[in-house]
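Just the one chain here, the form predicted alone, laid out as structure tokens.
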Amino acid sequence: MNWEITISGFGGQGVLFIGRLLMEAGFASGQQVSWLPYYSGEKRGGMCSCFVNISEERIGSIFISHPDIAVAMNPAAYAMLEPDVKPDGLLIVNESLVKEKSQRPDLKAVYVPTVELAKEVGDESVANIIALGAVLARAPVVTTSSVIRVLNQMMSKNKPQLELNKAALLKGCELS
């Protein structure tokens, strides 16, 4: 299977981080992977995206124009991604910031109150991880356990943040 995923939002929302988690989990699972970050010149608050390919076969292009899966973390990302998701694709929408609903009957749009759910877990900064869990609940891109293994490696020096991220991932995965 070849998964083409685009994640977009404001800088500071953890868009690049969840893309990297997907890429690292795919790589650890023996898949071919690519990760291409894209961001504007601002440090925080500017638009930011990443393109993630996870495939059993060789990847021909790292740029994705019509993703199988898209994650829109803010209204501008939604406006950009919603028209481009492939028919029968998956669109995860951060309902905490995006109030618009898709009118496309040919895609599966899932609205997730990421900020509210992140607050339930303990900190709204893990809203991105809630969105990642929602992706994993609906598409077998990588396993939840492979993402947890990557989190354990990446965040081993910050146990409280590691546990918060794992709790947020599992909370997002419950959204099926």
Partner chain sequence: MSERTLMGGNIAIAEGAILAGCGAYFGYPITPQNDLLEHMSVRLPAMGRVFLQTESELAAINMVYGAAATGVRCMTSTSSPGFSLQQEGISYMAGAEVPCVVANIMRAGPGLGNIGGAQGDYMQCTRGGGHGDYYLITLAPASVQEMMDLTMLAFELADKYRNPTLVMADGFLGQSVESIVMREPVKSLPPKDWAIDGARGRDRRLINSFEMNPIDHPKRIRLLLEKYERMRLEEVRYEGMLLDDAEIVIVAYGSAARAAMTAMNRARKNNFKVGLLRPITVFPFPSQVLSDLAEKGSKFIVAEMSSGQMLEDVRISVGNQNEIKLVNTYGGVPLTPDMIFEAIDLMS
The other form holds:
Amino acid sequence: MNWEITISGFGGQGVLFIGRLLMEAGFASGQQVSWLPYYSGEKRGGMCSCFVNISEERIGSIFISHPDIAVAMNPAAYAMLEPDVKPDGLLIVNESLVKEKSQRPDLKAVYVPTVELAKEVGDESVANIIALGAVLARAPVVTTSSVIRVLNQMMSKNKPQLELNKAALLKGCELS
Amino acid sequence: MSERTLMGGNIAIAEGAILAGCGAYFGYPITPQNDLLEHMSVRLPAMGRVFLQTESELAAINMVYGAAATGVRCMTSTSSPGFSLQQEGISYMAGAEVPCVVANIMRAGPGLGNIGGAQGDYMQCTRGGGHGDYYLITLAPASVQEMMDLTMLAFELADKYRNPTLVMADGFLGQSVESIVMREPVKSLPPKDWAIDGARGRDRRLINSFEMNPIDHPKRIRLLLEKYERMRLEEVRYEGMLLDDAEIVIVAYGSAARAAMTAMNRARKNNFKVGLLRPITVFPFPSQVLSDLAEKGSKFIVAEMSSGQMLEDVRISVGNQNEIKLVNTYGGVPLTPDMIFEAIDLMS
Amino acid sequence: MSNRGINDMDNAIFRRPDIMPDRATHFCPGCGHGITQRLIGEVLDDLRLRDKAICVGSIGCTVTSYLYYDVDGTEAPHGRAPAVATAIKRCHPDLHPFAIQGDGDLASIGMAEIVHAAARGENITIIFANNANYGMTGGQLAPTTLVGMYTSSTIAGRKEDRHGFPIRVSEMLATLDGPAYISRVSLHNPANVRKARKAIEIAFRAPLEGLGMGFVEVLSMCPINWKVEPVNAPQWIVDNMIPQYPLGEFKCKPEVEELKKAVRG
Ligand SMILES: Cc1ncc(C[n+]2csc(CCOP(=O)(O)OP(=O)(O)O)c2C)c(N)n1
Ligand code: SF4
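Moving on from the form predicted alone, please list the structure of the form predicted in complex with the partner chain.
Below, the chain from earlier opens the complete complex, with every other chain and molecule after it.
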């Protein structure tokens, strides 16, 4: 399988980080991977995207025009991504900020109140991880346990942070 | 099996240089290659090698000149505006036949432009770039793996030809992270019987580009030109994909070639006979293979993130008989598979 | 267009300078550059320089300084603003070019240009925003970085033996005969901001009178790269920068002393 994933939002919403987690988990499971940060508009406070490929084959474009999976963390990201997701693709929408609903019948759109759910597990800073959990629940791109292994490695020195992130991931998985 | 790892493009250049025995790095911050400089600031001193953040790109390239003249493998890295500043020093090194590696992680110009990736320095890189008659082997990686591999090769070719060698990548590739296979360090470096390392027990040596005598200077240039001719004969590198039955050949390098590969695969699924020619050396340019393809009647799509600079080399190679179409972006905008696919669709 | 709209009370003590259009700056929260820009805006207003001033953007976080003034503007390559400003002044003595240069821009790549413009006594205004690092490119070592200070290219801190010593630009330039006025100010509290305002005004008035370059070094907050909270950044200046970069005047031609009497504050 060849997964093309685009994640977009404001700079500071942790868009690059969840892309990174997906890439690391894909890499750990022996796949070819690529990760590309992309800023449109002014860097501070502007739009921030990341493109992730996870593939069994040699990876072509590091930019993704038509993702299999898209995560829209804010309204501008939704406007940009919604028309471009592949038919039968998955679109995770951050319902806390995006009020629109997709009219595309060929799309699996999932609306996740990431900020509210993040607050439930303890801190709204992990809204991005909630969104990642929602991805994992809907698409077999990488396993939840492989992402948890990456988190374990990355946050081994900060236990409270690690537990918060894990809780957010599981919350995102279970509610979707 | 060698170790697999995740690495950023700019970091892979740094690590490739370290593996190739780079003993000194001189550089000045500029986006989008700051991580390369920062990585070197940690790695080289820890290995007892030289790292210096310089007061400007001008100082950096001239420090490279000084270090290289003493026989040390050394490099600088920069991005387009800084690369412009370095042209004088590179010209001096080409004239004095001093080997070094310069990595140019291109951003959008002209002027300050912006920090988005671009391929607008193609002409500057492949035509010498500074004053006088000279050329530089210019390697154009299209993956993080190649950022490492071609940097290692650049050091080898620099020494082989005693000439500055360029690694030319766009900022998008520099910022991307991919999985790569680590390489082995180079075990022994070539002897340099021309280096100025103190005239103990031998005749003194001189490394310069100044020739007062109007009869001798053309002779010197002729030797340089012969060297560039040898590069053209021996150092052309490219990757061809699905060229055998291709009716349309996409020509692209760097991250644009990656977009082209995706577009090609999509086109093949739609039964378009499309292939990809990816120059790995843009100087020397793979002209012969292009003219052979032209001979077979192929049409060409040139995909690049500039106003159409490589297009000129393709035109020179292909001639006037075949259709050539340019698909491009500029101003720091990425080239997408969609744009290339559309061009294929129109041409078919 | 005046910012003194009908909603302003006549006795308002603080308002946006007329010369500054109502638009957000791109600076990080707590950055000193915004204050410096505003102080310059006040001086441009007070000296009525709208039709004379030319804002020369220089490469660093202040590159877009020209967006925040309703005056003509241009942009110099990294470090070259004093050269660009020199030529504008030489060709059009009635104009008044000024630049806000960062420490990387002025004291590193542009050291030759500033030294020679100062030595020639060019009648231009240079505001030197010293934040001890390269802000725009992500916080690398600058020529003004303090010994021991963390930067993204000296992660174990600046070491004298490897990275050399910080440059005191104002003191160095003060050895030259060309500049009319050189002083170092800081933005760490309101009293010092007022002093900075006064110094900047003098640095505009002196070259306008043909007395030579006006130069003000402003110790300026860069919380994001110092990795301190914006509220703590002013104290960081007091604790770390002022010991290395003492405040005060380093050069003031006698004629400038006269001029000062006209400056309020
Ligand atoms: C020739 C050239 N080299 C490097 C750069 C990259 N660059 C942009 S801003 C900057 C330095 C910014 O630092 P400083 O002057 O201290 O200003 P600050 O951002 O801290 O305000 C550099 C090196 C450039 N634009 N041009
Ligand atoms: S990086 Fe530093 S100097 Fe630049 S805008 Fe931010 S706080 Fe200001």
